[in-house]
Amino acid sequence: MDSYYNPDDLGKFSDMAKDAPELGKAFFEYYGKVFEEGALTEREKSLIALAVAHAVQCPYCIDAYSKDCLEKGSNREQMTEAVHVAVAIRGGASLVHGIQMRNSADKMTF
């Protein structure tokens, strides 16, 4: 293996469920709810899903999502997208903290 992210350990995810089983259950029932139909679709929240993958750069999300976002009829255009506003939105957030920078700056005159 040449690096620390083996995409087949994406099909053991559930194994963190085994030493703390009641957490497990709790977590991956959210996590199936999250995902059902409601005001949004099933593919506008796989969507999403990967975009934020991309945000907080989960390899092993943004192969899931990839493949959820195809099988939910999205496109690569759509995909592409979405990974664009993901990193608008963290381009931006890094950027608006420059202001805290500015701030810190402007009270260390010298």
Second form
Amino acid sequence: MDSYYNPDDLGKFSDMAKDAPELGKAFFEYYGKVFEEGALTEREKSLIALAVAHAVQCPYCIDAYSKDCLEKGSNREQMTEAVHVAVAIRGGASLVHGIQMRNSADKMTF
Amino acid sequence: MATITKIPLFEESLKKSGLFPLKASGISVFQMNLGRLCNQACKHCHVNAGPNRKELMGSEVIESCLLVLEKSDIPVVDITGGAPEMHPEFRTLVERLKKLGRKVMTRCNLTICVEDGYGDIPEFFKKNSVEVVASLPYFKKEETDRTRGEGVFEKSIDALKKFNEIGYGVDGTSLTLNLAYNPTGLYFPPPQSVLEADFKRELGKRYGISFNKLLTMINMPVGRFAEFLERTSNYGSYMEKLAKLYNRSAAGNVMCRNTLSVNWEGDMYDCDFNQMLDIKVNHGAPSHINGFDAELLNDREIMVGLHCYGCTAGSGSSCGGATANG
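Let's see the other form, the form predicted together with its partner chain, since the form predicted on its own is already up.
Time for the whole complex; same chain goes first.
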């Protein structure tokens, strides 16, 4: 194995239903429904997926949703802003825990 | 060329959807490709056109085309290239076509309108009521210049303003200015109506530009774009995706069913893409303009190949944009 990640594996995603067909069917149906046009447009959902893909650092998802965003009509500027949303939330999540640090420190010091 | 093993022959897909053999249903668009000379050399160009190309339609071929049109009732003539405006006989050809009472549409790369010697092209089009289909990959500079070359976006915007100033693409006039969009890479076009709304909003807001319709086109695995697919090892996956998205409705509406395409040498093809692949009209129909026979050509069997999946994927693709609902 050259790498834990192989781009061709993305095309085998549906193989995950093979040994748990009911769960697989339920998941993939749900997945498809989630990305259908609803209160949010397909384009908005794709941009959210791109941002989440960066937050969870999934190379398959980044590859898939970069292309999907372009095919839904988003441009690089919008996609880059979406990534910054993920970055801000990840960074902000760390920083806001700093309050816990401050609370702990307050308890331990005069 | 990379081997593709995972996709069915196009004929098989047609058979499954009851469309084989694919037949023409008359000729309503007579497409004349005047040659490969162009002031640009775009990355997605299926014609491999550029400033150094020498192929140009000769006077005899032009005369033969005009003779055919004179004797037929084909309503629309679609002039393409290269940059067709660079052909020395372009203007007289347009004037003669108008005298024949035909609707003339032309494929314009926009930048030609700001080159020396071509600045009056918009006015010339207006005078002859030519319908303009202008190429613009995107409403932003970065994406446009990446596909068409540095500086193209600004020139294109200047040209579009010129067209608007004389009434093209403006409400209340009959001067049609449509824009043609190709993706700036390996991906497929967004839905035509969605992207048209983006283009109208952004071009209006940023530059005060208006136009009639946006025509979205899939990048065809032909010419310079096919070379790009090969070079980046994406040919197989691109073809597989095209085939996977085969849409019966788009297949039924392919442009070759009502178009005849003539190249600079007078050879006849079912479409501009077959022209670039040199797959001439066949199945017993004549393949040169000098042998034009309306009876044989009107219901000819179309010559197909794997590249035809480019016109039948998803919402479909044609010189007139999407052909079906995805």
